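Take a look at this single chain in structure tokens; it is the form predicted alone.
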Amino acid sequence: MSAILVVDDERGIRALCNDVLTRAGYEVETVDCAAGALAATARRRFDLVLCDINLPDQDGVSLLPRLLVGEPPPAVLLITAYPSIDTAVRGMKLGARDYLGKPFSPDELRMVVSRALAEDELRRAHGELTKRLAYGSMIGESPAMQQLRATIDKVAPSDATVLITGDSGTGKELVARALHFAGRRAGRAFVPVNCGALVGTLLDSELFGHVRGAFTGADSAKRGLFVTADGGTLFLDEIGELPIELQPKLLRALQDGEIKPVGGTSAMRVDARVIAATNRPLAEAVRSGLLREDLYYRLAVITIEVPPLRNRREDIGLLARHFAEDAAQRAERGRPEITDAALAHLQAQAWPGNVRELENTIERAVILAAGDVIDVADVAGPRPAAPSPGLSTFAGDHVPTLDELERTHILRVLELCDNQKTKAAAMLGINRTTLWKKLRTYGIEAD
């Protein structure tokens, strides 16, 4: 039975609501002022609150934030006389579900109340579904993962900017998606963008859009990803790679909710929650002048650290079995069995590439295993080759530069991984985008 609170200083309205809603099967409590409403909501949870705008001690709109508390919060319907319709609409923008204009009939009352409660039930069902979808890929029952999910549960309902930190391959985008789908924006777009994949004007245009003729090749106007994410979530991965010249524009978007397209003369308002991620210590970027300090504090309103795999080794078995089933399904093979010895070997590894590296290892094992049993030999991977001379010794008087050493090391890892970029990135402890940038820098793509 749904519980309803009626807040109105007119005895006749209270009596009408109580009679009609009680006959409809609801549990009803009535009060005549804002103070009474706050006392009632402190005692118990209500599914719906009918609140008059004109109360003797406080107007209903300013009371709204104190009524919309709890998890989930009640649906709030405002009761208003005709001259206050504009105020009621303002209240709806602040979270009220609907309004009833005085005088109203019993049929109108029943219809508005039943519709609001039905919408709430659908929202809760949708919320549970999206939360299951959001957490579906966040596998693990270790204390570290339980704490991570508890933090997401607390943070997801808010619109606060979140900075997700953690080593490469730990699943920072999964956390960002969980924050989106477990929150009130779940029905709107989740828009990811890698700040390290584009540079200069391209990234500026990608984020903020551009007007026609803004630069060479801008034959038509383009809306940016901030506009695409309006009402939803914009996920800025590798935020530490954001060029210094774009940081003031991002800061303004975070502070004022306004963006200006490249080449544009006027700003436009957007409502996108921003979640950023980094595998670099941003405090060092601030000290070195690569990141504005005011932007850092705007991004890190809430910081969530994703634990590395080495800190939750008890989850490795669950993850390995999950990845094995997924890989077998893609390869159209039978469900594989991982031996205890193979699991022990996996749990003993350092996993510098974290969950991504483990997934790549299991996928390789599923493909290369002789049957449906995965043993130690299948997950041990290729043996490291002898060190390249360029990495350990110097030829004659030549001392290799750091760039030469890095280029040689990347070539060696690519060779070990049969030129598979995803596996090489995981072994190097960097993400795929960073690897591609290094390949272009060192001219390895053409090799």
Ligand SMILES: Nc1ncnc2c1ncn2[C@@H]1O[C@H](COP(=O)(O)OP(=O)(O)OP(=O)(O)O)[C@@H](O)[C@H]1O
Second form
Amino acid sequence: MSAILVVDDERGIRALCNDVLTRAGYEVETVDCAAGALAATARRRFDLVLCDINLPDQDGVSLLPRLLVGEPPPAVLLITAYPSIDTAVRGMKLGARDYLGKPFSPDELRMVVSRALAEDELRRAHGELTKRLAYGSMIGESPAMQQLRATIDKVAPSDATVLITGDSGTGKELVARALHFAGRRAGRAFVPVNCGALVGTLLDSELFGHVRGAFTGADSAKRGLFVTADGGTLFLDEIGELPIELQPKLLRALQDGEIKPVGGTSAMRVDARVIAATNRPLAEAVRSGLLREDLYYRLAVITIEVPPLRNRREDIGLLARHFAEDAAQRAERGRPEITDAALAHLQAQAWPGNVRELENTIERAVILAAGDVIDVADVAGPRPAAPSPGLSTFAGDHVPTLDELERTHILRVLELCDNQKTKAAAMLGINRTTLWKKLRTYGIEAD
Ligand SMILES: Nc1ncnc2c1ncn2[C@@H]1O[C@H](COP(=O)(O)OP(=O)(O)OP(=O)(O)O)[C@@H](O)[C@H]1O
Ligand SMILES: [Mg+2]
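Same protein, different form: I have the form predicted alone, so give me the form predicted in complex with this ligand.
Full assembly next; the chain just shown is listed first.
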């Protein structure tokens, strides 16, 4: 039942409001002056306040700021004997929802009140929904995660460019999504792009679009992802991989909100909020000339660092249970139980691959586990080795040769197969003889 406070010095108005609104099912309280209103609102929360503009001790408009307190504040409707646009506008600017001109009919009163309350109801439901979208999938109650959420809350409402840093698998993309869905662009598109996934020319037209005939094969014009993200958010993942020749174009987009499609002659305006992420220190890329310094500073206006999992071990239990339930549901298994010993083992690991590695470990455990109980043996097995070079990015600046890649890959598959040659050969798509030959060539122990 919504609670309503009526503030009016006219006895007749108070009686009318009380009668009409009580019969409409509201809980009503009435007072006859500003001091009475403040006393009442200090005592309890109201969903709506009907407040006369002409009160004996203070005028209703100047009282507004003191009525609009609490979380959430009440909807305030002004009552005025002289419904002048001026007063109404002043009141609305100060946060009043609507106004009622005296005299008003019971019908008018009921309508204005129920409309204001319905609006609030909708707004609350919408707020909760977007909050759930933003944070729903983000697990963790550690101080580090609470701080991260607080930072997101602070940064989300603005349009500022944000740089998200953190090791691989820490949840950078999740943070980017949270920033989008907690902000005012939540209703528009969130568009992720991996800057390392495409070579320069392709990435150029992917991001900025191209005109028809811009290059061989460009049979039709294409709008770029910047345009797709217009009004929304463009998430530039692995920004450190952005080819140097595209960097001035991105800088211009950030500074002037202007992009130029490949082959195009004129620039067009876009309104996309840019969020970038990197898992390696960008300062280093700047030093080695891979990233323009001006772009770096423009991107890093606000930097959010996502802590590695080993710095928030308190979250490991929550995350593990969440991933276990998720995986079990997908595998159509029962609700899994993680033994205390298994949990202790998980909490003691270093997790170089962070949350993603934990997620993979749990998923694997759910599949391996006997029944619905996940024990130490299920989570302590050989974990998938670090990705071999070439499958993602190279470590340092050493570019492996094909032979090196092949050797590393064979070793990794052998490890995955517990050194069973037949299985490894099958996995590699070659026959046993070929595998033996390769093992000899690469000097891999063939025990
Ligand atoms: N706090 C969290 N709660 C629940 N799931 C999480 C959390 N953090 C990360 N994850 C999950 O872990 C996986 C990796 O997260 P994400 O892709 O956001 O990491 P990343 O930092 O972008 O990694 P990379 O640097 O490798 O791109 C995803 O499946 C994501 O849903
Ligand atoms: Mg990522």
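All figures in this text were calculated on a predicted structure; none of them were measured in a lab. Rigid core: the largest C-alpha set superposing within 1.5 Å between the two forms. Numbering follows the first chain given and starts at 1.
Chemist: Please state whether Leu94 has a C-alpha shift of 2 Å or more between these two forms, with the rigid core used for the fit.
Modeler: Indeed, Leu94 is displaced by 2 Å or more.
Chemist: Rigid core aligned, does the Cα position of Val175 differ by 2 Å or more between these two forms?
Modeler: Val175 C-alpha, core-superposed: shift of less than 2 Å.
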